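Shown here is one chain on its own, the form predicted alone, set out as C-alpha cells.
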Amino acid sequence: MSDIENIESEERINPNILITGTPGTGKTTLCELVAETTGLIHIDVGKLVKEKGLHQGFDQEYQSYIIDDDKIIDELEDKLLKGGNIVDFHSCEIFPERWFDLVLVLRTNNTILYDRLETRGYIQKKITENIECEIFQEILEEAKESYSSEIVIELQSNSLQDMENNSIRIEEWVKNWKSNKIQE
C-alpha cells in the first residue's frame, strides 16, 4: 500500500464497507438496514451500472448487462475515498483494497436461494449457475483471495431473523470502527 492510499483511509472518519454474496442472498436489503442505522451511504452498484451505462451492453442469454469495471471504478473512486458507504455487489475482486473497511459475503441455503432466483424470474441456466457459485463458495474464496483476511467475515442469510442479527452487528461494527477513529 502506498503513503497516498494509507493517508487516505487514515483520514476517513466513516468507513467503507461493501457486502457481496451470490444474487439473492439479500445484499441489497441489508444494505438498505445498515444505512437507515448506521448513516453510511448505499451504493448499489448493479442500479448504477444500469443508471449510468457503466456496461459494455446487454447479455441476452443471461438477461444481464455486462459490467465494465473500469467505468464502475471511475464512477465509485471519489466516494470511496472519502469513506461513510455502503456498497452492495455480487462481486468484489474488481474493486481496490484501500476502499474497504469490512467485506461482508452473505450466505444462503441453496434451496432458500434457490427459491429466491425463482421467484426473481431467473431463467434455469442463470438460476443453476448462481446456485453452483454458491454451492463452490466461489464469492467467499474471491473475497479471501482480494483482501485482508482480518476484514473478510462470512454471514448467513437466510431469514429474516439473520438479517436484523446481522444488521445489528454491522452497526456495532460501525460504532466500534468510529470510537477507535476519535482514540488515535
The other form holds:
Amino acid sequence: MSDIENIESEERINPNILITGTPGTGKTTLCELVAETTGLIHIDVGKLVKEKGLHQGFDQEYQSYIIDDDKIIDELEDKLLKGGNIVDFHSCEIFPERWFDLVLVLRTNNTILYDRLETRGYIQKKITENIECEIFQEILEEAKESYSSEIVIELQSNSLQDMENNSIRIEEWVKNWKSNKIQE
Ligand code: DAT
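Switch from the form predicted alone to the form predicted together with 2'-deoxyadenosine-5'-diphosphate (DAT) and print that structure.
Let us now look at the entire complex, which starts with that chain.
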C-alpha cells in the first residue's frame, strides 16, 4: 500500500463495505437491511449506472448495460474517500482496493438462485450465464484477486435466516471497526 492510500484509509472515521456476488444472491436486500441498522449509506451501483448513464450503451444480447469503469469511479470517489458507505455491485475488480475495509461475497445454492432469477424475469441466456458464474465462483475469485485475503469473506445467502445472521454479523463488525478506530 502506498503512503497516500494509508492516509486516506486512516482518515475515515466510518468504514466502507463492499457487498458483491452474482446477481440474485441478495446484495441489495442485505445492503438495505444493514444500512438501516448501521447508518451506513447504501450505494446501489447498478442503479446508479442506469440513472446517471455510467455506461457505454445497452447490450441487447445479454440484456445488460456495458458499464463504464471510469465514469463509475469518478462518480463514487469523493463519497468513498469520506467513508461510511455500503456498496452493492455484481463485480468488484473495477474499484480501487483502497476504498474498502471489508469485502463480502454472497453465495447462493444454484437451484435457489435459478428460481430467484426466473422470478425476476431474466431471459434464459442471462439466467444460464449467471448460474455458471455462481457455479464457477467467479465473483469470489475476482474478489480474492482484487483485495487482500484478510478482508474478503464469503457469506451464504440462501435463506431469510442467513440474511438475518449476515446482517447481525456485519453490524457487529462495524461496531468493532469504529471502536478500534477511536482507540487508535
Ligand atoms: P441482488 O441484489 O444480489 O441481485 P436481491 O437483493 O435483489 O439480489 O435479491 C434477489 C431476490 O432474492 C429478492 O426477491 C430477495 C430475495 N432474497 C435475497 N436474499 C435472500 C435470502 N438470503 N433468503 C431468501 N431470499 C432472499
